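Next up: just one chain, as structure tokens, the form predicted on its own.
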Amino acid sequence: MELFQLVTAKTIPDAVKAQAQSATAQNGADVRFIAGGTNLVDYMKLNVERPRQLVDINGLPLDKIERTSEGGLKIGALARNADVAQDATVKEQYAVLSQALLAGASPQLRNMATTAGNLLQKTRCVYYRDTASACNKRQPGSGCSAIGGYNRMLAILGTSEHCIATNPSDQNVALMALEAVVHIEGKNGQRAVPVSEFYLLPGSTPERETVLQPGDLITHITLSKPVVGAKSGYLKLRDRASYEFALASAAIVMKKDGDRITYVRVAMGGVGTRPWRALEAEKVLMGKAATEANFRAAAEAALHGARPQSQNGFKVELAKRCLVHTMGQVSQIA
């Protein structure tokens, strides 16, 4: 690992000023924020990330979980995943988020990992981690070894000829279904970005993963007041029961009036280059009866644009079944 300087940010403006010295806030940034470090430190050990300076933000007052004046929830950037998952309000009113967090990593990692760190979690594509392999995300213009290579775990939605890496997060799939808003403080002040607009598709610039700019610090996320009567759930399908990334996952928020669906949000993980909001599935379900046939039609719509590679074609049917099963489970409690 190359030598780096570690500095401590005592205030949010100090943190913003320090990171603003970096040429980018994307892959290859030479100034990085560090909190839990569960992802960043791994990549520094592999020589994938080589920052010249780490800015320790653990001392900033950004770890609270609290109600908003509108009846929603504010979750600080430094709130630990374990604390969010076990928060009484999250478990009761935003169950899909608690379930998604508990499905991710190990208890030890959840005790360290933060909300904002999870938002920025890097892909686990083996070629991104291997500096001897071509990877457009790690080194723009070098090529994508995963296309035609080992791609069993990789994306089938939102891909491009330059990148098929999967977004690995569980938390962020739930945040998509909950329509979370990411709050950012930067050189030009504060701004709020819907999580659906926070992530970028790879296109021809897979090294650009989010809308963050140099100096940007995520301070918190907000969740709207829960829809009265809506229920939610998260299902993760993986190769083994624990400590594994999703092959396919589904986050569903649903409300019914009798047997008719009056509100629904659908998001998927394990299959997209970013946490995937399935708007097509929602359109199929709105106003329809909560039946397996309609769930299957919604799943077909959600995977209509899938572009599997040589080894991950099974994900198309797996994701459909994951959606149908989760919709059925949530509809029974909604």
Contents of the next structure:
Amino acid sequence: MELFQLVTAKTIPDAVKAQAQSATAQNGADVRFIAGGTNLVDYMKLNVERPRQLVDINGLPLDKIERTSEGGLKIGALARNADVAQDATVKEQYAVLSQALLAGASPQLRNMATTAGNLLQKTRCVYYRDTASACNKRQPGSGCSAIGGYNRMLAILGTSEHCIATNPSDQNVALMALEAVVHIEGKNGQRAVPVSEFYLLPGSTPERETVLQPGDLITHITLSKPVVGAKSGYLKLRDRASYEFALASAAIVMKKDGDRITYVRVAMGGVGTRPWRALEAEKVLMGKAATEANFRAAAEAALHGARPQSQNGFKVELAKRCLVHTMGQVSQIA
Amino acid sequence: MDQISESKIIGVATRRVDGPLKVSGAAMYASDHHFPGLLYAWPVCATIAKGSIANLDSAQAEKMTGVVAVYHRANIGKLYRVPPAAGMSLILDEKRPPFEDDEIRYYGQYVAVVVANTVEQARAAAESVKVTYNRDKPDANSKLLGSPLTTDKPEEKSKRGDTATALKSAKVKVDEVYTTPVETHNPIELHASVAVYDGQKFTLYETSQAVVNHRDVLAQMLGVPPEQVQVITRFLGSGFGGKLWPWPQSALAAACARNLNRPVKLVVSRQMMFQNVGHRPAIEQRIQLAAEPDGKLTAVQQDYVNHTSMLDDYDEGCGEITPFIYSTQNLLVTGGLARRNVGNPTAMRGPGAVPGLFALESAMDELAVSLKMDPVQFRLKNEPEMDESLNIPFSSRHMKECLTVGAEKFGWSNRTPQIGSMKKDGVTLGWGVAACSWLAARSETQASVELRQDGSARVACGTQDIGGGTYTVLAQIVSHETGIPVSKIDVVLGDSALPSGPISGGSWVTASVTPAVLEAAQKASQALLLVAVKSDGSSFKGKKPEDLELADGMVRQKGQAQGAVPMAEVLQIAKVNSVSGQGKSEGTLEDSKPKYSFHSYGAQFVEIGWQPEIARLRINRVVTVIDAGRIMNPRPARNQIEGAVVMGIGMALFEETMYDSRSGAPINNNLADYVMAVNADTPQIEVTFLDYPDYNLNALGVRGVGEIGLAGVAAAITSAVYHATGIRVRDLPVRIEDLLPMPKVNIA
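Right, and the form predicted in complex with the partner chain of this protein, after the form predicted on its own?
Let's see the whole complex now, leading with the same chain.
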């Protein structure tokens, strides 16, 4: 860990101004917001993150969970994962989000981790963590140690020859299926970015993970009014029963008219370089009967573009089974 | 040997005497020790696994705030090598003193150490030491059988009959290779050394499972007489074998303290735990079994190779149990070591037996399948009458009862052998069984017991409590002999200045301390009786000591409750503060012609649940039956077995240290990426102790339970997985990908 300065932001413009001093809001930023600290502090200890300044935003009024005038939900950037997971509205109307949050980390971590912090959760790629290894995400141009290395946990979708790191979040998979919108306040005012456009593919610039620019502060996310009659669910598959990142996970929102699927959103975790929305799977399912055969066809479509590495070929089949099973579970209550 | 069958305290479930200290945070672990002027040391670790140091530049680090010194080969001062081990003394796994030369032989090897005023300053400066290397390609390859060995050919470990011929002519045979990966101990308490030097004497607060050996080793390394080194480990946050022998951080902390004349604390980081303080080695084992169609074993052959480091020879001893566990006329066990660029392996809970039994018991299950025999019946059929490897009787063996009692408790008779034939609530069940064994032994031990005027007693022994309940065991033995309640007995352990006690290894502490502590307590009692008959004012004055006894904490005429005088009163009347006695017992380990084969036995029954639709494998329940002599204290004993079973689940399903093939780095070097069983993975565990005293080992008939609970678990699990899925996993851990009908390697 290197010496850093800790400042407290009293207002949102304070925070924006402080971070705007940084050359980037991406990997290598020399000014970082700190909220729960469950991810950032770990990486600072490992010298993966070396900010010269931390801007403590915990005092900002961004921790509310409240109804929007349109009947949706507004979740503050500082709302703790534990609080969101246990929120009555979230549990009832956005069950997939509550389930995803509870599948992540441990109770202690969820008590600290925040909604926006989770949005920006770093990959768990072992080479990203190890400053003695080459990693294009941590040190652009140094190479990717994971390709040809220990890559069992890593991505099969959205990879490039420069990076195969998985986005490890559970929350963000649910947010993909719920088509959440990320609200940002920056140097040039406020803007709203659909979560599907928030994350970047690694391509040749894996150090850039999101659309955030210097000074950008995530203030909240919004979820639109729940689709009447739609149900949702999240399933996470991993080696041990708790406290481990996903090998594959699925977030499904589905509505049926009789046996016919009239609304469906499909997202996957543990397999993509970003939280993965499977539009192809949705296309297969829309208007079709909720049958195992159709679920399987949708899962095939979702994994059509998968490019496995030396150790993670099994994820293709695992992700398919995860999707089929979750679709089946949600379809039974939808 | 004496037999003590009746006792008010031996075998009685007794709360840990050190429990309150632990739950209140008052128990002092090594790194809790703090002293005025204490400095912090942080090692610099090599970032290559093979090569040499080209240049080490500490100029920048030395200028950093709070930095007191940076030590490396040129300025650490003299650290000597240790002469070869003799018995239970002078044992260490990594024999090269730190910084001895500039060659790098494993990833993370210490190349320098920074000492600073705070741990943060030391760490930051350590990260600023610039080291450049001449880099060679490391070899961390886990393919072992067929590799060049440290010896011309594999060493013959046990042999009888003509195995080759028997295998050739066998009617039914199994011939398979089983592999177990590197496992890292990962006790929650990190290895730590706090070294205090007063210009002459070193006082070392260590995370040690063997303080006496640690003292002897460090005295040699530092070049001082043993009486100038004292090693203290009052409490240990467990060790699992990883803290048996000194590791380089201990010598580094002591050398820094010597150089600076100030106390120095060095706590190993979690990453270093994967590099610098040992691991269970990668092992490959070929098992060949042959049987008659009726299930009688005719031949057993086990050939194992484990990896070791470039400089030291660590032999896992996988064939330890094989020669005596089953009856067979023909048997051959061979072992070999293959050098790799890894830190030195070391003992991990149940060394040898645990990986060895994974292989042997898996093969036994495979042979049972080939024979179309029930695996419990198959084992019962091959029960030996005696230890066929040594031609001596078993001291106390109830393997058959472990199997039959376990089968009964588990409901084994309801098992249908067809693959995938058992279901419950839509989940496919798999039932598996394995037998297990672990040595029983005594190690040479000395102890002292003091009886005091305030009515309390003190028992001291230079052994350690690594979490298994040794403090309580010693109190129980003294309480048994004197009648003084456990709550009034101070137990003093974990200090090399105390009478020399056993290492906390081999599950032999309880068996070892029993005779020595009994003798010490008896001698202290005799001393007390002498006081009673010699003191003015004593109601026993002039009586013969042999007509008196100490019972229930009172001195009395033998067998007469009337006229009994409390121990405290006897001493008060005599104006004597305390009486003491010393006890000493021989070990069985050095016995070259043992009369008995001493071992513990057990049977593991496992039910797994398998959901192919989501490729989910979970352990539902485990029934464990253990024959480990008389159980001294059932509470911590059960705790040991349950913990071991959970560790076995981790071994079977999760644990594997991954070495990057290019850098040689153990790359999943943290508690998130190195997956161990967590609470949510812990199934219902039913532990039964058969509780047959083994009076040939000691008067109380106690053996030990630290390790046996882990043996056999992995084989029972993989056999259950086979029963559920039809897939036989011979390479641990069992991964989801092993159970999916997908090619394991599918390169983009």
